[in-house]
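This document starts with one chain, in the form predicted on its own, laid out as structure tokens.
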Amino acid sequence: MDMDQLKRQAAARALEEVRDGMQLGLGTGSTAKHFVELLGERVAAGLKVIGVPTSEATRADAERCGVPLTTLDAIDHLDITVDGADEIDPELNLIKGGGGALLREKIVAAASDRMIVIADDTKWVPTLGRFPLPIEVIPFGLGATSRAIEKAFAECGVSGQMAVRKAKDGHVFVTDGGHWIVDARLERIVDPASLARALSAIPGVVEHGLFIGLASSAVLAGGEGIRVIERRKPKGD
């Protein structure tokens, strides 16, 4: 079974949690795209839901698949957000943002009663950090922001090379919000919660890809089937 089939299996399992009348957060990335496509099939068959997309790419996918959309300005909460992840640790802390949508993804996840993470089982890791940590930044004053990020790394016992993300055309990658992303190759983040707090306190850092305490459950698809891991503590603790 190839990786794409595994991703679709995880998306199909998450779809089983969706009920008529739900308000859904729609994630971004290759795995989340499978969820949107499968959701569109259910909508065509009569399921009544409404979704909030986490990126312009997901908005386009949802419209193509016939999924009705709204915004967080028009509704007061979401029942479930279904999204992928670049890494998932045993506490269900995540690294996200490989696709560049981390800011909107985190806003939507935080507005949700539950966040279900869907992935193939290669994303399950004992410790976060092998995947480069995305940090969304304001272009203005990037030198000062980068120095503050390096100081935060040192205080949290991590280090690694940082680079401004480039798009496929070689120009600087620009997020849907008009920001840049710095990718930090840290290899091993022993205390992700402390690093998340330190990064959030830096002027110039808009958001970072550490999702701490947001995921309620993870659906992992692998060669031996589907595995569902529930978070040990309720969201918000």
Ligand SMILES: O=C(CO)[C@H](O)[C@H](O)COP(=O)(O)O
Second form
Amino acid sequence: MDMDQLKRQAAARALEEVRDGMQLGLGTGSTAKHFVELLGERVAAGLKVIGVPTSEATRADAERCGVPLTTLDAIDHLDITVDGADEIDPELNLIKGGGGALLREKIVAAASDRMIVIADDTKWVPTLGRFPLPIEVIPFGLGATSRAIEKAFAECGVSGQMAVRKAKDGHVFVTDGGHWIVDARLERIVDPASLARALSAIPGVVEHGLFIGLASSAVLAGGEGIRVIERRKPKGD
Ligand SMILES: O=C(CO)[C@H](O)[C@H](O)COP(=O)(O)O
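Moving from the form predicted on its own, what structure would you give for the form predicted together with this ligand?
In what comes next, the whole complex appears, and the chain from above leads the way.
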């Protein structure tokens, strides 16, 4: 089975959790796109749900698939967010932002009662960090912000090269919020919660791709079948 089929299987398993009347966060990326497509099929068959997209790309996908949309200003909470991830550790801490949507993804996940992460099982790692950590920054004062990020890395026992993300056309990648992303090659993040706190305290950092205590469960699809891992601690811990 190829990777794309595994991603679709994980998305299909998460869809089993969706009930009539639910308000859903819709993630971004190739795995989340499968979820939106499958959700669209259920909506066409009569399921009543409403979604909040985590990116302009997902908004376009949801509209194409006939999934009704709303905003976090119009509703007071979300029941479930279903989203992909770049890495998932055994505590269900995540690295996200490979697709550049980490800011809206984190706002939406934090507004949800539950976050279900869907992925092929290559995303499961013993320790986060092999995937470059995306850090969303304000372009103004990037030199100062980068130095503050390096200081935070040193305090948290990590180091690695940083690079401003480029789009396929060679220009700087600009997020839906109009910011830039710095990708940091850290290899091994020994204490992701401390690093998350240190990065959040830097003024020029808008958000970072460490999702700590947000995922409620992970649905991992692999050659051996589907594995569902539930988070042991309550959301936010
Ligand atoms: O965080 C993300 C986008 O910002 C994605 O969820 C993450 O990059 C995984 O993407 P894919 O499902 O394509 O592997």
